[in-house]
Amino acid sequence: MISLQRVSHFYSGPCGQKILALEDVNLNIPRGSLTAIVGPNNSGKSTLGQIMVGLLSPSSGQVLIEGLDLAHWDHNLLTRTIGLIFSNPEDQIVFPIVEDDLAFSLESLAMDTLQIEKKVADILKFLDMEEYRHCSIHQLSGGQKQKLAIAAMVIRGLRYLVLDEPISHLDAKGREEVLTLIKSLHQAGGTIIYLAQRFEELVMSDLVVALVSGRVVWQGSFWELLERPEDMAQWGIEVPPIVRLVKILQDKGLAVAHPIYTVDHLVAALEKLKP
C-alpha cells in the first residue's frame, strides 16, 4: 500500500515567494488497485505523483511505501518498486532499437544475457509487439512508443506504477491500445496510480480522488462520480454527453438508474420503464 499521511509541498517563486503545490494530503491507494486522480490544470496532480515515486521530496508529511517512509528507501530498491510514466513517450525511451531500449532498463539489475533476452521476448509477446523487435523507435506509432515506455518499466518487475496523462498525445487508436495495455497490467496484479483528464481513463478505476488547488476534495468510486456532472466539469473532466442527458431525465422525475454512461446502458435503462 502507499499511504500518503499529511503531505504538503511548495515550490519557490521567481522571487522567492513560496507558490503552494499540494496542501495536507491524506490518501491510501491499496496494493493491487487502480486509483484515478483527477484534477484541472495546475491541481498539483504531476506534482503528487514524483512525489510518489521520490523525484520530489514533499515541504512536509510523509509518503509511505509498504509501511516504509520513502525517504529511509535504497533508491536501487525504489526504482525495482514504484516507476513514473510521462505523458510524451519520447521523454523516456532512450535506444533507437526497440530490443535495445527493454534491454536497458534490465542492464542494472545483474541479468545475464539469455536471462534479458528471455525477458525482452516475454514483455514483446504481451505487448503483441514482437514483429517489433529489431524496429527503430521512429517507425512507431504514438501508442506504441508509450506501451514500449510502460513495458521499459514493467519488465523491471515494479509493483507500482504512476501514469501522468499517458494518452494526453495520442489519437483515438493509440488511446485504446495504452488503455487496453494498462487494464490488462491491472488485471495482472499491478497497482496503478493513474493522473487522469479524459472521462475514459475513470472507467476502469477502483478509486477515483479529486484533487483541486493541491488539495483533496472528494474521494469514491467511479459508480458515484457518475452521479456528479457537476463536480466533473469543474475537475477538469469533459463529461460524456449521455451522462448529462441521465442528470436532465433524473431532474425531471424520470427514474433512470445509475451506473449508466453509455448509449447502451441508457437504451436498457428505458427499455425498463416502459409499461
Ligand SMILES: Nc1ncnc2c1ncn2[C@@H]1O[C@H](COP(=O)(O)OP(=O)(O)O)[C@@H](O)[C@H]1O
The other form holds:
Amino acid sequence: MISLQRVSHFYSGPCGQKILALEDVNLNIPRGSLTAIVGPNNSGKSTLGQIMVGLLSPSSGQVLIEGLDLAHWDHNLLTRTIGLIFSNPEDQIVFPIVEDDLAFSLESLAMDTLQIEKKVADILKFLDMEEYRHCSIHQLSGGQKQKLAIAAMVIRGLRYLVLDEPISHLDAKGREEVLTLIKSLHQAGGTIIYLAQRFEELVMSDLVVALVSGRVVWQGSFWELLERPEDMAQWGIEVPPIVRLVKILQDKGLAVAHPIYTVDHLVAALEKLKP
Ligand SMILES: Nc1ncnc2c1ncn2[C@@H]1O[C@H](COP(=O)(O)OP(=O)(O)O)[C@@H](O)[C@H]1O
Ligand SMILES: [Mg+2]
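Could I have the structure of this protein in the form predicted in complex with the ligand, to go alongside the form predicted on its own above?
Zooming out: every chain and molecule, the one shown earlier first.
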C-alpha cells in the first residue's frame, strides 16, 4: 500500500513566488490495484508521481510505502521497489542496443551473466519482442520503445510502477500496445499508478482519482465515473460523446444500463430494451 497523508508541494517561481502544485492530498493506493490519477495539464500529476517515487520531497506531509515513511527508506531498496516511467520513451533509454539496455537495468542486482541473459530473454518473450534482441533501439517504434522502458523497470522486480502519461507521445498502435502491456502487468499482480489525461486511459483502472489544481476533487470506480460526465468536463477531462449521450438518455428515462462507453456497448444496451 502507498499512503499519502496531507501531502502539499510548492515550487518557487523565478521571482521567489510560491507556486502551489499539490495541496493537502490524502490518498491510499492498495497493493495490486491499478489506480488512475486523472487531471488536466498543470493539475499536479507529475509532481505527485515524483513525490511517490522519492524523486521529490513534499513541502509538507508524508508518503508511506508499506507503512514506512519514504524519508526513511534505503535508497537502493526503494529503487528496487518503485519506479517512474515518463511520457517520452527517448528519455529513458540508456544503451543503443535492446538487450544491453535491459541488461543494464539488472547490473546493480548482483546477478551473474547467465542469470542476466535468462531474465533478458524471458522479458523479451513476455513483450513479444524476441526478434528485436540485438536490434538498435532507434529502429523500434515509439510503442516498442515505451514497452522496453517499462520492461527495464519491471525486470528489476519492482512491486509498484508509476506511469506519467505513458502513451501521450505514441500513435494509435503504440498506445494500444502499451495499454495492453500495462493491463498484463496489473493482471500479473503489479501495483500500477497511472497518471492520465485522457478518458481511454481510465477504462482499465480499479480506482480513479480526479486531481484539479493540486487537489483531489473526487475518487471512485470507473463505473461511477461514467455517471458523471458533467463533472468530468468540469475537471478538464474530454468526455466521449457516447458517455454524454447515455447520460442524456438515462435522464430522459431510458433504462440503458452501464457500462457503456463505446458505440457497440450502446447498441447492445438498446437491443436489450427491445420488447
Ligand atoms: N520545476 C518546476 N518549477 C516551478 N513550477 C513547477 C515545476 N514543475 C511544475 N511546476 C508547476 O506546478 C504545477 C503542477 O505541475 P505538474 O505537476 O507538472 O502538473 P501536470 O503533470 O498535471 O501537468 C503547475 O502549475 C506547474 O507549472
Ligand atoms: Mg505532467
